[in-house]
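Listed next as structure tokens is one chain, alone, in the form predicted on its own.
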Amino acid sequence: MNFKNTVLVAIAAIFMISCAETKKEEMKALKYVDEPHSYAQPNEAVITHLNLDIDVNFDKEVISGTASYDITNNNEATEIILDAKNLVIENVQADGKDTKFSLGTYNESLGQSLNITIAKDTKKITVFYQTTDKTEAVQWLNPQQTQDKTQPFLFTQGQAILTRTWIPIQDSPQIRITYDATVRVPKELMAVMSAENPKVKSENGEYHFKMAQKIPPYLMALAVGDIAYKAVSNRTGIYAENSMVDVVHEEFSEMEKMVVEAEKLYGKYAWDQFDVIVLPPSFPFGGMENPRLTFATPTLIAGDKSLTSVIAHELAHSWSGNLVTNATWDDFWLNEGFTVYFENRIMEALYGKERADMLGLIARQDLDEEVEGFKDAPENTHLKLDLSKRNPDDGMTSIAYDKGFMFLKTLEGIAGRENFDVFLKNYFQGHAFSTMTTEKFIKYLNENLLEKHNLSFNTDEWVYNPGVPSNAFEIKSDKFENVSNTLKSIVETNKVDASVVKDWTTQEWVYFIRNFPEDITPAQMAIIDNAFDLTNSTNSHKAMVWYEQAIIHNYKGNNVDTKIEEFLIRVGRRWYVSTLYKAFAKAGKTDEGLAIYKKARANYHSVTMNTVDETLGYKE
């Protein structure tokens, strides 16, 4: 070889050497950060689209099919990682070809990693597999748990990471995916999912669906029941069961005006369509915002839509946490904090000032209970949290809710509210469909709206330290004032004035309940039950606040006890029920408690029982 040649191939070696380091630098600055709670290397190789094709078979409470994903490989891979938990893994194929493949050590939170041989360039893999009787993210309900009682029901809860538990999938937060799926039904039911869906039932129990829209993994989400659609307008509308389509309706008939005041505030809605489906009384939370159809409790349903803020929340939700979602779930507060600021925005546009700050009193009066509530656990009042080596619903409390709230309303206030939604507007908009980690997100609040507009604010105080900083903002209400006038009258002179109360909203009846002195007497509380009625009230938010003083103050009267177990066993919401087991393990009657729950137990999904198994020290 000659010295020119020798020097050509010399080039050509630190080329390829710097083309490899390049591209190991790369790989350090790709997307995906480090997640505690999934098995998944992302970096490594990534789904990019679901195709999901199952079989629900009530008979068998079994879901069963075939997850394929097309992948993409980022590092020359040799495997990909997907999450499983109590799943029955039968085969999986790479490119159409059989491949082999692992599950690693069980863990009792995350489940098993299922590893995957691929090479350099296989495109997709197919998991043929089936669901178990411990599937938590299912909840199968028979006839007579549904509100018809004449057919099946089933729903899935994904969120944080019970989606591994309903389908094998690289269960992050930080993974957006596409997805397909055909999904078998009995013939009497409609299948519907977090995508475009059906208005009417098919004629063989097959149906078809295409999410467009990249979305992370705990936002896949299924139902399946004797249901019928009916549109609000022309891209909102409501999904029930059949004896409830027309009270739903009328209760959320201004999903569409919600749509329009968020459209004002922070750009243009992303989904397309907008709808909600009521499920059965078990399901676990207010609402829960699967992109294009929101899941909700049947608890919203008070006759008058004073509970329409849940709806508010879900929506907002299509924004912050749908739009531009938390990298992990350490950063929950990125999800939830904004979204209650935006529902409160929402409901303040909707039904003016008052109706907002009232929400917001109550949100704060939540906040200073859960931060009492954390007094020996401090670090769990911060807005980012280590969850690292907890499960995340651990970190689902009212300070990522209400402190991310306040957090944002203080800034409000600083920054004046037109720049402050300069600022959030510009913020969804340009980080849409992609995530975002709390540090990301304090660079980018420094950077387009504190330095911009030359503010100070302690930042790091409200983000990493415990409690509520001194300049929280502070939320006043004169009907919340006229409400503590009342009651304080009503507990001095033992006297009630049932005129004072005759145009209160829900929001006021609950301050109201919310705020009895600890000293008020069983003799007091049948006073204001026989003026009221509120034993009998067929408003769940009422009734729940009402029972747990009712536990708490060993109040008896109007047969209180059994209004109280009847609400237990019908009503699933986390939420409400957690709410009043606590106030039996608080009053020292977790015997009590205990009783119920052995009766309601099995109408709770998984995600209501871990809760309230912990909170009364429930074992099977």
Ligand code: BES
Contents of the next structure:
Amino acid sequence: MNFKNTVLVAIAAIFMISCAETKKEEMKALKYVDEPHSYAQPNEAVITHLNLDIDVNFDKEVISGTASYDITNNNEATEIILDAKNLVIENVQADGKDTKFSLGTYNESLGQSLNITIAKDTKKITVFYQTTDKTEAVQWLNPQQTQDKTQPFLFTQGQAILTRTWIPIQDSPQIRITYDATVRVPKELMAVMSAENPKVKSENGEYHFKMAQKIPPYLMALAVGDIAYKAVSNRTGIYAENSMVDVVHEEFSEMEKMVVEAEKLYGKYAWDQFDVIVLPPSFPFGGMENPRLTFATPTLIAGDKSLTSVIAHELAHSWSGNLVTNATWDDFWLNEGFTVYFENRIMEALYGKERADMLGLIARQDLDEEVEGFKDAPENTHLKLDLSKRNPDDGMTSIAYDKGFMFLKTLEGIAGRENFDVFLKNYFQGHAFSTMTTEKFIKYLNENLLEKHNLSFNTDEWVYNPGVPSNAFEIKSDKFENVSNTLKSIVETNKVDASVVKDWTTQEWVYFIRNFPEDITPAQMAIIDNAFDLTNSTNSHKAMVWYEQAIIHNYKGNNVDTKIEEFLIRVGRRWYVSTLYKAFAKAGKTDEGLAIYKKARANYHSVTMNTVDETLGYKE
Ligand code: BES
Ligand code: ZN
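Please supply the coordinates for the form predicted in complex with this ligand, as a counterpart to the form predicted on its own shown previously.
Everything in the complex follows now, all chains and molecules, and the chain you saw is the first one.
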């Protein structure tokens, strides 16, 4: 090589090295995107592992102890910032020695930043803290609020930004940590977490947990109560209060089959164990996908497995959400839309296309109602949201769920199921244990599905525009056609042919009830009630939609008012109770709703309280 070439090669090499350096810098800097709902600056310094050591004190209703983190300093930072809300921070140590810390200004939804001084080479920080009576994630229940009525109960709810109210943490869905925990509870009780769990009570009330896979902080979860375990298979099972163990076990006896079908679709279950704990009725959600241990409402126990699609939904989150996680709450549809689609596929695999189509059509109807409800604020109907100055809870509407579902269902229709399944499986496996933004997903979609198969698709319209695009896949259900005809004939003739409804499933009942004409009269509702005894239905979903109609149409038969009040006081599932309070408001009966709410409110978890306070304009 002559001199000139040597110089050229050297220059090229220097250029390449410096490019690689800038690339590295850029990659480092771009690792975490801006996230408006966390004070953490993970590009500066980030937590990687949590060691939690806490006491759960039911007498004082306080959790206290230490949260120790392994940290990585990404940018020679001199502080690490955690999120904290309504916690007492007693002391902080860096590598075992007291260090300076300060709390920032309090924000109503975000809480405070906890700024901790570190050295460039600090490896570990330890926060000594306690919860307070304003800790929103935790609900402390007295024995009367449980099924068995003998022991108190506690559960936490982390999503979206409540983990910071019971653990000081970098509470952004982009961050992933493994964790170990030691939890001390009264010895009559068992503690379980979103981790490897005990199957029997310990002698002294001390429990040790390990979560070996990296999870985002919103999936940290704890429940404590007088509960027992019963296995469904060698990797699935249920926890419930003693008197419910057998019924719950029977209701969810198809958990293993669900996991098998889910794995066939999108690859191996990544979390080893899939258990469900049925909580007391104030639990604010149908289900919550805490890894290894889904938290569920007892309202799913219908006696005939008819409401188990919620379990399929939470299981589906083991891929969409827990494995591939929305990077920010603006991308929430990537968690929920994919999960509703996947849930529908699991239900189809287990129970056939007819059932899946009914569920799909109910989702479509929810979506249309939600779009209509947002007609004065259409930006709320975009898949990708801008929640930067709002509470992430505002994004928890049917849009993320059902428009997200329709988007994927439409894509499936265009690409063909086989291609679409290959695409989705690669998407989940290729991004396992990492986070996803809407933009990154669209790029992936273009490269791996649309361009690959030469397809054109109005992705941007679906994601960034309001409403439902006109190419939405049309879901049809013969079963629901029949239901519509039956309903039509009942309201036209005021006569009921009970034989027609003999084999109706819960989904058909729900569709029937929800589609009452606006001018249905209380007398017509009485005919229906007397024939089908809907007021006394023990199926929570059927009862809920019936109560909604009773409120809206002033139906008073069969003591339905008493039933509604009893339901609203006992159950805290947000979707159910907020539907009923909204019905009171819609019917111009806010006062009636408020009168019940005043009796029920103390029984609700904070997320349900916040929603209903707003619906009814309630002020403490
Ligand atoms: N992850 C959600 C619950 C959630 C969302 C909690 C946002 C807090 C903030 C869970 O998977 C869910 O979607 N639950 C639904 C059930 C489902 C079948 C639609 C529910 O609770 O109704
Ligand atoms: Zn979900």
